[in-house]
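In structure tokens, the next block holds one chain alone, the form predicted on its own.
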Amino acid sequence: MSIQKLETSVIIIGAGPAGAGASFFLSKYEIPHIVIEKETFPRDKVCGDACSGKTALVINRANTEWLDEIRHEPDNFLPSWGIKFVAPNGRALDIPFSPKRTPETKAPGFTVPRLTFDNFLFAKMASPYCTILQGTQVNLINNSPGKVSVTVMHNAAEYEITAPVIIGADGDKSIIRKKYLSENAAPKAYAVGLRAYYEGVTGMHAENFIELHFLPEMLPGYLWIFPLPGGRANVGVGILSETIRRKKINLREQMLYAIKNSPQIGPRFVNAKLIDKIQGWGLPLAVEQQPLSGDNFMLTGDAGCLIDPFSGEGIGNALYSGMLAAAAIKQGIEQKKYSAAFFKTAYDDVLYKRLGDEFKVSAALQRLCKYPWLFNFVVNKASKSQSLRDTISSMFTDMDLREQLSKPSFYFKILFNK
């Protein structure tokens, strides 16, 4: 059988959220690509279901359009308005996105299923400048000189697709990290997360706040419930891997032990019902700064280890990245230029420009949870003061104010009322 030779300007590995936003932007550019997925749509992702701003504010930019589509389906995208925070303690702390909203603001976040929402953005990648080969397993991956080459196997046909970037979008077991940087696995970097769907589970916030309860068996892990549409919920645990080892954790034990038995949580599910099996994927978080390209190769995404050590968050992560790769692809086209020195000033130090310090605060989050007296202390103070709430709440939404939760000056001064 005759090898069938493809040339393209990019190759991405991976048609999910990352590799959608770089699809998205190449084509807006007008470069031509070639998107290669091994599974075929609509396939399911395991996931906790929401999508923060940042998905919002990608996809505004892709396309406006698409952004009004989500807002007018909440029966597939429900709308979110904040987060409600649970201390080890059980008292309860209600952060709203947008504290000073008008009646025409519109919902930040929504949550969805990742079967429906990678399926929407699946769609909309489809452009003159897009080929899409589903169903598709990668056999080869081969360097020379200013090109990478893929051989895949699709419909029975073999492929040699080449191109001088291919971008890595694969997720979390991504084969374009395993080869370009197989000594950057970063395995303390890594979390586990357990994803259930249920019905009737009762006690939501009546503007679908989404819930993380830092249980004192799982910090610096945490339980959450997401409201979804339909009446459904997504619930799940996330904890990181190296505690899950040193304390003999089976989290899908104490995942339904918590559920059964926490005073908090335990009575919202008397009635619920579990509607589909308990699944598990791996979330490489963002700890640390790691190399995310080189010679003619870019990681985007879970691939990137691009998740949120704090809140978790990877879908808008990915969009965002994937946006950010493809706008420093237009430039190394525009200059012939796609090296490892050119892609990390145009890609890497961009992206962690923008998200680095959020990376940054939010590992330190993470590793205060490791103090439940001080989780407890911060959300019994703010539970008593709404400017202290306030505070909190405009923390989400600016950065420079975030920063300050992981300073020990911040709960100084709420100690002394200052």
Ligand SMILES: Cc1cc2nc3c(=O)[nH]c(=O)nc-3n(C[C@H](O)[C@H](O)[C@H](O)COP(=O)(O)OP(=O)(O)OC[C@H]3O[C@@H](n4cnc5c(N)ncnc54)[C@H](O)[C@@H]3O)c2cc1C
Given for the second form:
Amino acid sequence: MSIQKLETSVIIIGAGPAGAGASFFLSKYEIPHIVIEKETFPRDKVCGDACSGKTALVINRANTEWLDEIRHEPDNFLPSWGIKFVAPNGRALDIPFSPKRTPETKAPGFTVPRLTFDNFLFAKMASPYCTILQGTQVNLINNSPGKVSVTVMHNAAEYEITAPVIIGADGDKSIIRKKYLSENAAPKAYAVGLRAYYEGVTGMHAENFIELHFLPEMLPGYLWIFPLPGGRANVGVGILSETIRRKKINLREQMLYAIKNSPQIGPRFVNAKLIDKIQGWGLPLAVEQQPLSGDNFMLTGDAGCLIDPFSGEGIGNALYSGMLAAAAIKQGIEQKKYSAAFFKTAYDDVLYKRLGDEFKVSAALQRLCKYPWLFNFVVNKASKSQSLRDTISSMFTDMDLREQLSKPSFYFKILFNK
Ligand SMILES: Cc1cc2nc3c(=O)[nH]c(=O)nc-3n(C[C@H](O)[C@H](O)[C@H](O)COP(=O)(O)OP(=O)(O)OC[C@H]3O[C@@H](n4cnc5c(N)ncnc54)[C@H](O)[C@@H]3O)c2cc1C
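Show the same protein again, this time as the form predicted together with this ligand rather than the form predicted on its own.
What follows is the entire complex, opening with the chain shown before.
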């Protein structure tokens, strides 16, 4: 059987949010590309299913009508207006995402099962510039001067696909990362998460606030309860792998124990029913800046370890990094440049300039969460002070303000009511 040879401008491995983000913007720039995806859509991805304002921002930039579609389908995409933090002492703090809300304000976030959301993104990739080979796993990548090629089996035919640049959007076990960066990158900072779907959980916030419960035994990780469309809930836990190893935690047992026995959570699950099997997955965290590109390749989303170390948010960063990778490639094509030096400036530096501070603050916050007393202190104070609640609320949109959270002076100010 002869190999069919295809040439394109960009190869993308993976059709999750990172691959979709890259594809949307390559199509916008009229750059032909081939997306290779091992699964067949619709496919599931273990996740908390919560999408932030950053997700909405990228979708809106790709096509405003897509965001309107999301906002008009509450049966699939549940609008979320805020976040509930529950401190280790059990005290809860409701923080709206939009403290200065008007009747025109749209919900900044939404929740949607990934099975639905990723399929929505997948359908939107259709364009004259995008060829998708799904059900097709990439196992081998070859380099020749100035080119990258992959050989894959698709519908019983063998293809060799060649391009000047390849985007790794292939998630936390990225083979592109393994091939190009295994020696240069720092070991991954990893968390492990479990996801369970329930129905019949009571006590949800009227405006679908997502809930993070910082239970003492899970710090600096947390248990989440995220409301989903149709009265269901995504419930899960995320903890640093290092903590799991050190404390020999059985994550599944710990999650089920908390659901049954925690005084704040247990009563809400009395009539709840687990409706799917509990599944786990890794979260590669952005705790330090790592290389994201090299000669003829770029890494996006989880392949680039771009999950927020505090919140665990990775969908927005995956879409955002895909968008920036496409913009860098547009410049590369115009200037005929695909070198490591070019992509470092056009992609890594741009991405870290926009997201680097956010990652640093989140890494610092994650470290602070090791101290339950500090968490209890802030939540106790905030539950008595509207202005402190407003300040924390604004931190979701204002990075300079959020940086305060990682500084001791912030806590002194609260202590002395400044
Ligand atoms: C338990 C848990 C809870 C989470 N909760 C949230 C949350 O609530 N909100 C949030 O924003 N983020 C959350 N995240 C993070 C989020 O799930 C990821 O950051 C996000 O999925 C990253 O998108 P991606 O496109 O980079 O990777 P993926 O979504 O993993 O997509 C990668 C794609 O590449 C394909 N692929 C992989 N290898 C190959 C190959 N060799 N050949 C071809 N195709 C390949 C895969 O099939 C897949 O479709 C959570 C993660 C976990 C584990």
